[in-house]
Structures are given as C-alpha cells and as structure tokens.
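Here you get one chain, nothing else, as structure tokens; it is the form predicted alone.
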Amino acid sequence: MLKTHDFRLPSLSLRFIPVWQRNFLVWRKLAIPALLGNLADPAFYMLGLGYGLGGLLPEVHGMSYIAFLASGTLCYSTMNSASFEALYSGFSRMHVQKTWDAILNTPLTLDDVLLGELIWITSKSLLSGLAILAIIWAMGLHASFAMSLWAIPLIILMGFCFTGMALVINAISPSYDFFMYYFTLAITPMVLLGGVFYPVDQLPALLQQVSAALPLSHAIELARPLMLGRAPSGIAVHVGVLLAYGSLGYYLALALTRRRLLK
C-alpha cells in the first residue's frame, strides 16, 4: 500500500551520473548488435510498407506514402526503444540482477538510481531515433534539412515521455510476462491510432478523440510537419502533453518503486 512519504518530490542531483555511466559501459560491450536490432525492425517496416503500399497509394497529406510513413516510423522507433529498455533491461537491473539493490548499498539513493535510469534510457532511445532520421536524410524523405534538425530535440522529448510511462509498468510488474499487457493495451493502440501508418482523420470520430489523448499522436503531429519543412501548429499543446506524460509517469514510477524496494 502506498504511503504519503512515497509521494515526496524527487530529489534531483548530479549523483545520477554514475548510474548512467554504469549502464553505458555495460551497453557499450554489445553496442553494435543492440543498434542493429533497434534499427532493423522499424527500417524494414518503413521500407517494406513504404515502397509496397506506396506504389498503390496516391500522395498522403501532400507527401509520398513512404515519406508519410517515415515520420511516423521515427516516432514509433523512439517509443519502442524507450519502452523495451525501461521494461526488459530496467526490470533485469531492478529485479533479476539486483543491480539497483547493489547501488543502494552505496551513498546513492533510489531517487538517484531512477533518475539515472530515466536519463540513460532517454539517451539510448535518442540513438534509435537518430538512426531512423539518418535513413530519412539518406533517402531524401525530408523537404528541409534545417527543419528536420528540430526532430532531434523532439526525439529526446519522446524518449523522456515514453521512458516515464514504461518505468511505471516496470515498478509494478511481477515478471517479464506482465509487460505484454502494456504492449497490447497501450503500445499497440498508440501505433494503430496515432497516425503512424495512416492519417488520423480517416478514423471514426470516436477513435479520433481517443487518438487525441495518446502521446504518440502528439509526437507525430510535431514530427510530420518538420519532415515537410514547415513549423508544426499547436507546438505548445503537443510539447505540453509529452512533458506531462513523461513527468507524471516518472513521479508515479518513483513512488511505486519506493514502495517496492524501500519497504
């Protein structure tokens, strides 16, 4: 049962850096296979569907279908990378390998550990997003290189958002199998309703309303205009939604993790 002190505000300090460094050094040993794994799945979807369906479809919202799909894939890849790292790798460090327990025997606190995890996972998802962005640049699926550079801070923001959300699930999961509920009930609806593969305005009105509440939809609403070489509309709203999901997710994840590990 959650107690009042579990919900105290996070203690933010630079002591998260050793946690970030530890995760980076472990990841560096398998960096190339990890990057290829994160890149292959979204790249195959983008190229296969982009060229396969693209040959059958007219322009979508003023761009070729593969260009339309590329901006959605950029967001989808970043979301997946953050989610998988926060869930499977994060759960391994917390529950299976007991890495977090070992760190808590040092002067670091749980607040430092979770902040280090948040920033590490956000950093790792940035690499996945940049890999897709590099493909977009190489294939010329952008109208303005200068405008497409704004996708980089957007990738960081998306990584923060989806990491915060996934850490909540990590905090309450009894096993790896539990993650399937999150992917089935949260990630899949976001992919199908968020505008990755087709415009949201083609959905029924009710599903459009559901889509408007999903963070992936707001990310895509920012990414797609950037690939078209223009500034997105409603920037403050979209950024605010992503920040809110990430911040509230991190705060709740910290409270739930305090209850789990600091009994």
The other form holds:
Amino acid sequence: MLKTHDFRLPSLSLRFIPVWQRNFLVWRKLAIPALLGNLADPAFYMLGLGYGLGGLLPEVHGMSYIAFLASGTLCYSTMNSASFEALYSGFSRMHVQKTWDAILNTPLTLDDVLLGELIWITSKSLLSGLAILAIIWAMGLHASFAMSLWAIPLIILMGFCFTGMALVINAISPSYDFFMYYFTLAITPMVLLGGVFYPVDQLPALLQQVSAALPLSHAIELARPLMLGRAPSGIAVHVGVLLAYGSLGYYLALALTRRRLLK
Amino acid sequence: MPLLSAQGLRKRYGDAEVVAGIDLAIEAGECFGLLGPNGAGKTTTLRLLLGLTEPDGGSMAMLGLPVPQQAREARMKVGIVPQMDNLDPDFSVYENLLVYGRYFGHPDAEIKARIPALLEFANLTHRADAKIQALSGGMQRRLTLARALINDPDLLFLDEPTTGLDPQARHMMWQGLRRLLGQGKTIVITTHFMEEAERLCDRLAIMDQGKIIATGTPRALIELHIEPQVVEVFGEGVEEWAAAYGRTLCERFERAGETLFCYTRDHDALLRQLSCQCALRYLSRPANLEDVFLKLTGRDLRD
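If the structure you just shared is the form predicted alone, then what does the corresponding form predicted together with the partner chain look like?
Expanding to the full complex; the earlier chain stays at the top.
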C-alpha cells in the first residue's frame, strides 16, 4: 500500500553527485566493451537492414531507407540503453548488491540516490545516442550539421523519459524475470509500432492510434525531420509527451521505491 | 543529555506491532547491546533510530538532533555496520573506502589521507588492491567496519557484526571494537551471541516481541534473574533423576531438549548426589547471560 507520505515531492540536491560518480567509476573499468556495445550492435543493425533491405525499397518519406532507419536507430538505441541500465544494472545495485542500502546509511537520502541514478542512466544513454549520431555524421546521413545538433538535447530528453519509465518497473520487480513483462509489453511495441523500421502511416488506423500514445513515436517524429535538416512540426506536443512520461514515471518510481526501501 | 534516545517508540507492519513502545537512553562512550531472539524487533529498532523508516509513534534524538526530521544531518557522525555485508563488488578494498567516503561529502584528499590508518586498523593494508570476492568472510566484515569509520563517527551501530565468523575472526572483531571504545566512541550493537554481549557491552537491553523486557549491566542482569550456580545434567535416566531429586537439591530446574538445567545458590549437595550417578553426565558452571536470556525469552524456537 502506498501512503501519502510516499508521494511527497522529490527533494533535489547536488548530493546526487557521489552516486553518479560511483556508477561512472564502475563503468570506466569496463568502458571498452561498453562503448563497443553502444556502437557495434546498433551499427550492424542499421548497416545490415539499411543496405540489405534499403536496396529493395524506393525512397521512404523523401529519403533513402538507410537515412530513414538511422534516425529511428538513434531513438531506439537511446531507449534501449536507458532501459537496460535502469533495469538490469539498476536492479543489481538496488536489490542484489544492496548498494543503495549501503548509501542510505550515509548522509544521503533515497531521493539523492534515485536522482543520481536518473542522471547517470540518462548520461549513459546520451553516450549511446551520440555513438549513433557519430555514425550518421560519418556516413553523411544528415542534411544539415547545425540542425542535426538538435538531436543532442533530444537524446537527453529521451534518456530522461525512458529512465523514468524503467525505474517504475525496477521499483516493483521481485526479480530480473519480471522485466520481461516490460520488454514484451512496452519496449517491443514501441520498436515495432513507433516508426523505427517503417513509417507509422503504413499501419492500420487502430495501430496508428496505439503508436500515437507511445513516447518512442514522438521521439522519432522529432528526430527524423532534424536529420532531414527541417524543423519538426508539433514540437510542443512531442516534447510534452516525452517530458510527461519521464516526469510522471520518475515521480511514481520514487514513491514506489520509497515504499520498497524505507518501509 | 544521552547521545541517543528514544521514548515510546512504535512501529507496526500490517497487524504486527514489531516495535511496541521502546524507551532507550544511551550515554556517550558506552557500549550498549540490544539482545533478542530472531524477530524480536532489533533490526527495525535500529532502522528507526537511524531515521531509515518512519515510526508510528514516539520520539527519538541522535547526537542532539531530532530523528527522523534531522536524521540525515545526524548520520554525518554515525557509522553503520549492517547485518549483511553490502560492500561494492565492483571495487577493490581501497576503492570501497574512497567511494564510501564521498557519500559523506568529504573531499578526496581528506578521504585518501584517512584510508591507510583504516586499512591498518582492519589489518587489510596488504590487501588494499584486492577485489572483494577474493576476501574471506572475516576480512569483508573488517572492511565493512573500516568503511563505517571513514567519516570518523562518534556513534557506531553494528547489527550482528560477528554472525557467520569463525572464532579467530570473531576475536579479532572484538579486539577492534574494544580499541574503538578505548578511543571514546559510543557503540550500539545487536547480537545473539551472549558471550559477545558479556565481553563488550557496558549495558544491555533484552528485547522480545517488540518490547524491552530487561535492561542493566550484564552482571546485574545475571544477579537479578539467575541463581549463581548452574549444573547442566544430561544422559540416560535424567527424567527419573529430576523427579527424584530435582525439587530438593536445587532451587529451580528446567528441561530443554535432553538437558536439565539446575539453578542453585549452593551446589555442593547436588554435585555429591550426581557423583553417585554413573549413567548421568553433568557440567557445573557459574550462571551467565545465556541463562538470563533463555529465562526471559523462553526456550521455544523462534523461526
């Protein structure tokens, strides 16, 4: 049972820094395989599907298929990075290694720990997004460099959004197996209905409506025009949806984690 | 003013009142033991005192600050050794201390200056670069204690610090804790090793079912609750023997499993009688804290 006390507003403080620093120090020890994972896996998907499938397709929405896929991969890879870090790594720290419990014995609070995690996971997914952006730049899949720089704040916003959502699942998971619900019922539909591999308007009306409710679709609606060198339309709605998923997710995750660890 | 205090402390989970009205006052420089069977509410009491969970009733203060309102600030000068080791498996011994020190907001230079003395204290100087997985249970426990000292705390909480340790490691832990008491630190310890409580603690509280049922120095508790001599009798025919002599030769006796515990002020007649009983074996010893504990909390298993 959640109590009203669990729903007090998050306290934001710079005390989150040593939590971020701790995760960074662990990451640094395994930086090379981590960077390889950020870069190689999505790059092979993008290149393989982009050329393999792209050769069979005419232009998609006024661009080559590989360019179309690149902006989808940028969003998809950022989402995956945030989700995996918040779930598998975050759950290890919270539940398996009891790292959060150890930190709570110091003058830090759970709010500090969760803020540290939110910013760390967002930072890590920023790195994943930047890796794809670097491939886009290297392959010249962008129309205007200046416009493509707007992808950076978009990546950060996506990192925030998908971290907030995944932390809710983290807070209620009894074990790693539970994540399968989230990946099957949230991540997979977003990847397949959000417009990563094909335009959403190819889908039947009902699926288009589902797609419109998913945050990844809104991220892609922003990313694709930016790569074409155009200002996206409906910016406020797309940004609003991503902010809403992220902040409601984070707030709920905080309340649920308070109930879990401070009971 | 006590360094740590609680009045009327209560905490309930569902229908169970896990902490049911506790009063405590722990003075600076003392070693205070919280004893009780599993599920007596010891760990919950510690979590309440540290401000890690909200009480349902009562008031608390730690190092002059109200808890839970200013528990975070009070924890600046508190060290904690939890029941389960939660060292960071991704880091070496040295990094564990450094990273933990940062949580207190201390600058790296200051933490690094403190680490050699802590490694020395924990007898881990030669293992500074070792991974946590490579340490024995005793070493991990000592590192957890060293980590709890990274902020030079005035008050230390230890939740069952020697559970699962071998006798050598346990003695080493006790030696370390006595050194800390010698430096004037205040220690609150939970344990169910009576020997540990008797050796280390100036004062004890025995908890059962969320309440403190006795409190005092180890010696006073023994004197108050138990006759000075205890003779444990066991072997074939102990029941018949108890029926024949139990009531006349000792003030009080109790059965626990196959052993008869005879409590008496004068054991001479009892031992003379037992020396004629070849089938029975016996052990005569002074009363100890375990006798008090079992008398007050009962001999039933607590699972």
